[in-house]
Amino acid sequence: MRNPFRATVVALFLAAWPLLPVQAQKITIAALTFVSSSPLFIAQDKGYYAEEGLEVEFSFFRAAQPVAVAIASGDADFGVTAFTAGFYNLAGQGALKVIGAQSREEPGFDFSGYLVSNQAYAAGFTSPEKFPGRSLGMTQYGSSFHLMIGMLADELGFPLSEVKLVPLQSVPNMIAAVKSGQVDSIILPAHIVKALEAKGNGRIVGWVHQYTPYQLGGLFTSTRNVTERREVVEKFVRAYQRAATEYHEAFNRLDADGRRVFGEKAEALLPIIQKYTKAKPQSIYNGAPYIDPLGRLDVGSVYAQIAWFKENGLVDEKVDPAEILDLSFIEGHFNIPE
């Protein structure tokens, strides 16, 4: 005979089935604890990943290249960081796909600044036009700093060979070298150069966005994720875009005179950004870059960067920018070469 109690239990279970929690899909995000990574942190603490059914673990690094290596090796699923020659070479091997934008050097938004030592400034190094004959400290050849000085040389029309490039391996070494006068200049984010200038350890002589606006960083994932876990990538992108839009509304505002304006929305996000970056509020305001609210890429800038690195022997000639980009996850990318 049919068991009426069992039948009732089964019926109740089936009725409740849509209400049962779905197991979250676990992902790992590789990033640096910089203000430019803010949308990642906002999405986590405001529950945007969770709402998409994603369980996030962060893996933090101190330089851009290890972030790319973590994605290529499968140790992480998504990464956000600055573009470098090493990144493009790795992506050119087929392991990575750029799917969106991180920060960019945008007119009106002080992000990367040219800082000159006190000694060099006193000797007449008072503007970026005075770089020829001077030295620049940077982390390594092929870094974003190398690209920035290269783009400046092209823009102002002087040979890059006229600038003595000094690889110092780390940002702390760069800071120490310019403070002591061992190098004439460095290029670093606003929160660092503004703090150095405030303490009398150098002089800001200009900003990268004033001379060479460009797409500084990107959002990327593994080629395997694009082909085998497209739904997960779409979920991640949606959460990132929600957070990037909040960041945009809080930190990308300009007044009628082109000055940056921070209000209640920025104050509300400060605790989240401080939690991950360990930065003080004023440092966050000083160092908040422009981040596109939808993660849209300046695609032409990526093409131009790869071309520059190739011309200087830092990226393999076989690297094709069209092959390392997947523009299908985000609508509205701009400056797309024909």
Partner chain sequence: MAEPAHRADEPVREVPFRGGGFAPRRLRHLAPPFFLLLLLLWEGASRAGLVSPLALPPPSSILTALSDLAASGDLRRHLEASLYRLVAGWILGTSAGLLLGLLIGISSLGRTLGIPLVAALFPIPKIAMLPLFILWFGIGEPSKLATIALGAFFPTVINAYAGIDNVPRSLVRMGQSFGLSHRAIVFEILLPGALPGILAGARISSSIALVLLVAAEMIGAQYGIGALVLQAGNLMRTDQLMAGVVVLSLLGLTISALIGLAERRLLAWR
Second form
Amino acid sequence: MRNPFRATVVALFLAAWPLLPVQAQKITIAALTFVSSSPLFIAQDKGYYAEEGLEVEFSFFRAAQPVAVAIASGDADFGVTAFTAGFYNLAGQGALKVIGAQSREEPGFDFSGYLVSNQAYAAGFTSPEKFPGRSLGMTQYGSSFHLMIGMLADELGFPLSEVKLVPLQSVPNMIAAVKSGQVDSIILPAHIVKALEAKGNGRIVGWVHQYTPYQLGGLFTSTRNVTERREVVEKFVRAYQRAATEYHEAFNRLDADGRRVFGEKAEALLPIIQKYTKAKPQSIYNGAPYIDPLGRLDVGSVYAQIAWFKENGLVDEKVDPAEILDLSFIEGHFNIPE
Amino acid sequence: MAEPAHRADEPVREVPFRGGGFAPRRLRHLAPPFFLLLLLLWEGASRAGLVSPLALPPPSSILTALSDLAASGDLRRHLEASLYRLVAGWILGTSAGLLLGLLIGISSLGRTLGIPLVAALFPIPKIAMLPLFILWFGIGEPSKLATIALGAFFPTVINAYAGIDNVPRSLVRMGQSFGLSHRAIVFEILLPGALPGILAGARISSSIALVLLVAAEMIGAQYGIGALVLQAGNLMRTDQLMAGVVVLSLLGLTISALIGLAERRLLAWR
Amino acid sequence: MQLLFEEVGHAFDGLRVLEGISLSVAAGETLAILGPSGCGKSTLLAIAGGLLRPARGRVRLAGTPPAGCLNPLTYVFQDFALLPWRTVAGNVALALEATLDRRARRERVAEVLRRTGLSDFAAAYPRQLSGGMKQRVGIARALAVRPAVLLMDEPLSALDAQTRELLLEEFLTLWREARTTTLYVTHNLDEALRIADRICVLSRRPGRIRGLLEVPLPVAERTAPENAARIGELRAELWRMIAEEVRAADRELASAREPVDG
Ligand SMILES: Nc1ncnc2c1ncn2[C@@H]1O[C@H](COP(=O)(O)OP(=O)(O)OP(=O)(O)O)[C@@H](O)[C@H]1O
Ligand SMILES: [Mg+2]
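The form predicted in complex with its partner chain is what I want next, because the block you gave corresponds to the form predicted on its own; please supply it.
Zooming out: every chain and molecule, the one shown earlier first.
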């Protein structure tokens, strides 16, 4: 109990314990209103949390970083976001644990795409192999976009220093910059790059899953929950898995030719996802990422990401992936380093 | 001692004192130990685990982060980039501001058009203009310089023309009565007379430039103290973030000291 | 040089300030101008120096300026009008910068400062000087350009009585030496009677010439005890003219709302 403020809150909470209804356990979920957070919403609207005896309150954020901070500070219990250097540095402080998967770049499921400006495309930037000598707009150093271009550089065997990285802070800035040709390329989720391409604002030259499939994000909770409220975490995970399975069956199907198909199940889930994300159906279909039905993590990918961030001086050397992960809540995590 | 006598049968009392106060002075030698104590308390609280080092890194780790940055040469690169932007942007904005301020100060046309223009544009948050600047000037240095220059421009205009307005007209009349040229009246009377206002404006515009530095370096900056602070925040490296903040604060102190020096030099006549 | 006012009249936004001023200030003459507050004395002086364009009439300058004259019409101001960021020497030099080279300027400044007893203060800034010293600088600056006509607008009124007396004594000598044509605005009857060859009394606003009075005694003899009665008579006559105008002006002020100055 290092934080006296938290101690006070806990003390007050314990003092008020007899006044609280005993049946439902309250949890707070920190969430972004992205399609990749869909299982969180489905579990709520379909009553899976309630069936587990959990009373859920959502706390919505506009950026990934605060979600992780909210969990680490104890202001929220569960969250899902993409992995970034900032996330790993925060997790490395020991206050939060990754217990499952969010989405991942899975072959066959277009998610993050390389979008090239019209000018650069006309000048011959027609495939990811042509990245050397070009510029890439991204939010920040240490973001998942930075990681993706870094992994691509390793995969295709060119030094990352040959790509001019341009931090632009926000996705709208990235879009504006590629539209106007200020940067040659950006990497963004499918619903955005497809819409940009459809409007003639750039060309998609490839998908991240085609070059560097990886574990995009995770499901995490506070270390305190893991140690002190284990049964609550287990209940939450069960509800999350039910919803993830449902999402997976609706949105992650491929037909015999490997094309994505959406059916009645997807249609049935649309209203729930729309309610939270306010996205149009076409945008949801375009941007629905691959989510493991059981929340299983590509553990090796997490290790590789941390190693890459460390190599580039973005994650503290002290951060140990084994310390960040708690693989005990979900069975079937794969690609686990020995 | 013959004077102070009074009749024995009359009540006598001393005049009660009711003056004093309301004249705060700077007590010498008190500030440094006070700040040292503050730093020690902060360090102690951190060591004792009272505050999380993530939420508020202790002075020692800020210092370590700072010396790491210095040792790797990054600090120099960040500082160089920022100083260039600050100095170039500020000089650009200030010279343009002085020019418009002078026009408003001496020409009816300048005043008629300039004042409403400044009144309309000054309150626009420069940070909100950043996306536009990027469209106009690109993501390279020009948009960063433009942000800082624009921040420095308006306070300079306002202080320059207010300074000129404050020069007593009798001095201008005097200059004319001695047959001074237009030019001499501007350079020997109006501008020196406006100098206190202009320097006060420089204090404001340099602080604004420093604030805008962080905003300017949000976009497309690999190096720069502002970029360092932002990046450290994103990477959850709060020790580096605080190190950057310390550097910004030192920069601010240095600039303030330089302007103080200029004031003592140029305004010795006051 | 001679200064000629010909039917000079002026109004500020319909406020009639001066009317029908025809006056000739002879070469070498000192003419004092007296009049109630607000009657247009300063306005008249501004017109005389070319700082204000009169609405009617004109002012002309006759004769040739004295040798070395750099600024024929030169003012001494009531509020001194010194540049606070220039030293005493710098203030005096200001008027010479356009016309004299550095060396000539330095010599001229040194000479004028010596004549006005300011040599020790050459490097001082105005804020370090008393009011009397400041006006000494103002006068030194005026003398430095070797004026043909001195225009003095209540030059001593910002000073205390003793300082005024002292300066008056000192500069009477200087003025008489140079015999510069002088227009001297004042509120002070004794000052006027002390220095002027003639005294022009203006009426209340709009200012017209109410009377012109010659002071028939040489300046040097005016303080002599045997002339006290003669001066007293002149003073009484002046006072009669002025008091009437001031009283009338006060009554008008009470009955009409005055447009605000400036
Ligand atoms: N620039 C101006 N604009 C409008 N009115 C003015 C201006 N200057 C002077 N006046 C008005 O003109 C009148 C005469 O002013 P002036 O300064 O000439 O009077 P004065 O005789 O010098 O008075 P005082 O004895 O108080 O110095 C006053 O009523 C004054 O308010
Ligand atoms: Mg006057």
